[in-house]
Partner chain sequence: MIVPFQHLLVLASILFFLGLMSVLVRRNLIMILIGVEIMLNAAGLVLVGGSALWHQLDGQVLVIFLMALTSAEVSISLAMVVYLNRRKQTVDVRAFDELRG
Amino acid sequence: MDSRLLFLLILLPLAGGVINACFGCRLPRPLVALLAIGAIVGSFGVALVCLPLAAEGTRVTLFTWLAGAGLKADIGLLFDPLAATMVLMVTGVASLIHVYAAGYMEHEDDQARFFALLNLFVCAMLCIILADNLLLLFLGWEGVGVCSYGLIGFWYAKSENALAGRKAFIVTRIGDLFFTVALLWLFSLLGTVNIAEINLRATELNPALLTPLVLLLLGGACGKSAQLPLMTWLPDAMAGPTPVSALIHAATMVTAGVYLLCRLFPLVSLSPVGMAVIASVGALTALYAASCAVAQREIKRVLAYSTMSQIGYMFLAVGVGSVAAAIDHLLVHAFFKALLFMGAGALIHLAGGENDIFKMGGLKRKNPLLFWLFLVGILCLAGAPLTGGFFSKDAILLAAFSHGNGFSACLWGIGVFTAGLTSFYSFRLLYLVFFGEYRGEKAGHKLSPLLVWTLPPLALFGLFGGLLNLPHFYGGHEMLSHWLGSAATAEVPPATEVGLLVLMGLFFVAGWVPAHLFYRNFKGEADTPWRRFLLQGWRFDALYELIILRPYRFTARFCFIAGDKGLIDGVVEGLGRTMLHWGGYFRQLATGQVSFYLQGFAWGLLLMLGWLLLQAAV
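Structural coordinates of the indicated chain alone, per the form predicted alone:
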């Protein structure tokens, strides 16, 4: 098989995006969507055909795009088990989201712009996954940021949507700055940007430099994956169309940070401090986001915080050294989170465009099929026993527990408690949306079949995704761990494992029961300070406004008034006024009278003679 076929993985969505961007407005509307869908499905087909190339790891170079001063960067792809797994997930889920978007956006006037951005977004994500060097990866990294800005602010005529797009762009740029510094630093230390070479030579690095390097990489990952403290953009990103939310939250942008840490794991794992910080950031973000989700009222914001929380689990897995557990949860999460977001879009249509779950209710009777599909997603998110979400999350917590030290035990405890919170807000969402009487005032819209029939495949993969890496304890063979060549799932004595499973089951029930009691027959929530605190995301936006934005605006205003207006404009305008003033005096000499000019000439001649006599005397 010709390995150059791998370039079609990126070129197909790139071509779809460019054609729609240049000619989409002149094409028939169905053709615009078909072109975008065909590009992604074609890319998925190429990934399946090329899968055998991944077993041994295939590297293919198209050309060198930067060379000189010791730097050499290729347009080169690395298709190994990790990349192949991610490519199949991204193109597979993105294909279903594109089909769903064709139904969701069928009445949208500017379909060409939407599908062009959607195709380019997937293209940029595939660049991140397949790049064999950090420069090409960085190109995709920035491409994802630019496309997400356009997609989140797609309905830019509404100021809140435009602001959400701008916020996502700026906050993720902060993380990108850390990544840029790490990239340049690695090049200065090792003289290469090739990822395989960096991982191979990581042991040559000075141990004292490893931790700051890992922390810089973590900063970049936190920006893209919305982890503490760069997480405030994600809930606001819900202003974008629902297919965009599904694509960003399930399969692409937020997973880029996890992928970066997994791709550079041989380097990252050499720093124990860095690993501890990664695990801590993941565990704390999981807890923070889950606590916020329990008080949200908008259905997409509940799911946004749940995404942040689940990505936190993946960071925790990387931090405790289990790449296979992180990728396993990333895959399963992609399936059930796409299912939930796409289901949420259909529910919003059923509720007449209403996004507030307090104004929903009773939607089970309106569309029973949608209820059962959404229930599968909720069970996976809540970690119901024997679902895909249960197995993948259990593997992460087991990896944390098996370290056997106090620090890891604390992380494990946070993870277990967060699992209970996840169960609570998941069932709270389910009961408020589907049970009781309809509390809204808007009439529902008829659903396009594409909004419903794209969901069953995701439900199946979410429900049975745990089989991909089923541990030996359950009779599985840990296929994903073997495929990735990663360490097998952590093992503990069987009695301990049974005890941990029982505990996980208890926390699942402990979250479900209060949700059932309080929200099965919903009669309203009291507006308490702690609910407002959680609703506003622990008021991090207000905190950042106080400690960063206000000082920044004050400094900018000071520089504008004192520096620009006072100093620069003052000097320039002052010089101008002085010249004008003196020009007035000289203008008075231009009288136009010959006798005046002769008098001046005589005085000038007299002065010159006097000067010459004085010089001769000296």
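Worth saying up front: this structure is predicted, and the values here are computed from it rather than measured. The term rigid core refers to the most C-alpha atoms you can superpose between the two forms while keeping them within 1.5 Å. Positions refer to the first chain, counted from 1. First, how it differs from the form predicted in complex with the partner chain.
For the conformational change between these two forms, the C-alpha atoms of Pro243 and Met89 are both best fitted by the same rigid part's superposition. Rigid-body analysis of C-alpha superpositions between these two forms gives a rotation of the smaller part of 14 degrees.
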Given for the second form:
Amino acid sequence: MDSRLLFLLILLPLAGGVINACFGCRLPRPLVALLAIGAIVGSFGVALVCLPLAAEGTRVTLFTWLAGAGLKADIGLLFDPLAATMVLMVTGVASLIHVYAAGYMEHEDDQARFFALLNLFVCAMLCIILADNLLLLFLGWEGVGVCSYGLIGFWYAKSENALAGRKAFIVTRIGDLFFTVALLWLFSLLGTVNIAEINLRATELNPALLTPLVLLLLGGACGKSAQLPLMTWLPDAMAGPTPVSALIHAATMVTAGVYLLCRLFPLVSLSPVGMAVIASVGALTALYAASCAVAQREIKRVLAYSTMSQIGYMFLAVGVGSVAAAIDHLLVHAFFKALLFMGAGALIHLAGGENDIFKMGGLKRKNPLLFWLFLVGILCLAGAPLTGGFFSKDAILLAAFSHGNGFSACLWGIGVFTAGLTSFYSFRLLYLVFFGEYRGEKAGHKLSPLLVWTLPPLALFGLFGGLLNLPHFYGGHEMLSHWLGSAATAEVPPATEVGLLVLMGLFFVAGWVPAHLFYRNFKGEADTPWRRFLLQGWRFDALYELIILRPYRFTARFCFIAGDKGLIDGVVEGLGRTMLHWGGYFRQLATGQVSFYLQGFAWGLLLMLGWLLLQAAV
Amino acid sequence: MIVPFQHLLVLASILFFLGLMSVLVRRNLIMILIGVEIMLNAAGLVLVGGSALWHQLDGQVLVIFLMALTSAEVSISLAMVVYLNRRKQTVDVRAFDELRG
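To complete the pair, please output the form predicted in complex with the partner chain; the form predicted alone was given just before.
And the full complex, kicking off with our chain again.
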């Protein structure tokens, strides 16, 4: 098989996007969607066909992109098990999301722009995944940022949507800055941007420099993956259409940070401090986001915070050194989160465009199938025993637990507590949306079949995703770990393992029971300050407003008034005004009277004669 | 030389000054032209005097040229005066201030 076939993976979505962008407005409506879906499904097909190439790790170069001054960056792909896993997941989930989007956006204008951006989004994500050097990866990294900006602000006519897009773009850009510095620094230290080479030669690096390097990389990953402290953009990113949210949260964008750390894991793992920071950032974000999700009222915001929380788990997994657990959770999460988001989109349609879960309720009777599918997603998210989410989360917590020192035990504790919270808010969402009486005023829309029938495959994958990396304990073979070639999950005594499992089960129930008690028959919630604090995401937006935006605005205004208006305008306009003033005086000399001019001559003559006389006298 | 050179210079200066005053002070274009003529003649007088003092013919030759030049100048100037008069029906120099800034 020609390994250059791999380029089709990226080129198909690119072509779809470009064609839709250039000619989409002239194509008939169904064709635009079909083209976009075809491009992604084609890419998925290519990924399936090329899967055998991944086992050995194929490198293929199309041409040299940049060369000179010691820098050599190819348009080259690295298709190894890690990349192959991600590519299959991204193209697979994105295919379903595209089909769903065709149904969801049926009656919207601007389909060409939407589908072009959607295709380019996937293309940029594949570029991140497949790049064999950091520069090409960075290209995809920025591409994802641009496309997310365009998609989050898709309904730009409403200014808060446009603002949300801008916020996502700018906040992730702060992370990108760290990544850029790390990239350039790595190049100056090692003289190469090739990922495989960097990983191979990471041990040559000065250990003192490793920690800042890893922290810079973490900064980049935090921006894209919405981890503390760069997480404020994600809840606002809900402004985009639901398929976009599904794509951002499940397949692309937020997983890019986790993937970056996994890709450079040989480098990252050399710095114990860096690893500890990654793990703590992950654990703290997981806790933070879960606590916020408890109080949210908008269905998509609950899911957004849950994404942030689950990505936190993935960071925790990377931080405690288990790439396989991180990727496993990433995959399973992608399936059930896409399921939940797409389900949420369908629910919003059912409730007549209502976002507020307090005004939903009783939707189970309206569409039972949707209820069962959503239930699967909720169970996976909550980590109900034997679902995919349970196994992947368990593997992460096990990896943290098996480290055995106080620090990771602390992180483990946070993780377990967060699992309980997750269970609570998941069931809160479920009960509020599906049970009780319908509390909304709006009449529901009819659902397009595309909105429901794209969900079952995701539900299946979410439910049975645990089989991918089933630990030996359950008679599995940890297929994913072997496939990725990473260290197997640490072995702990069976008694401990059973104890941990029971504990996880207990926390699941501990989350479920209060949710059942409070929200099974929902009568309304008191608006306490504490709840409002959580609803506003711990008021981080206000904090950033206070410590960053306000000083920034103040500085900007100062520069404008003192620097621009005062200094620059003062000098330029002042110079002109002085000239004008003096010119007015000189102007009076030009009377146009001949005798006046001649008088000038005469005085000049007198002056010259006087001067000559003076010279003669001396 | 029968007339002392200093006397001649004083006379020429007075003539020149009178001409200059006429140019600067008079409003009538023709009077200004006359003033210019007087100034030119003052210069001519100095040239002739100098020529006589140093026994050099150059000065007198120059004065011949000066006379030719003056007659040409006067004819052009008067033609212009006629033209200007036709434009504004006046020879008052104050009427011609188009160069005013």
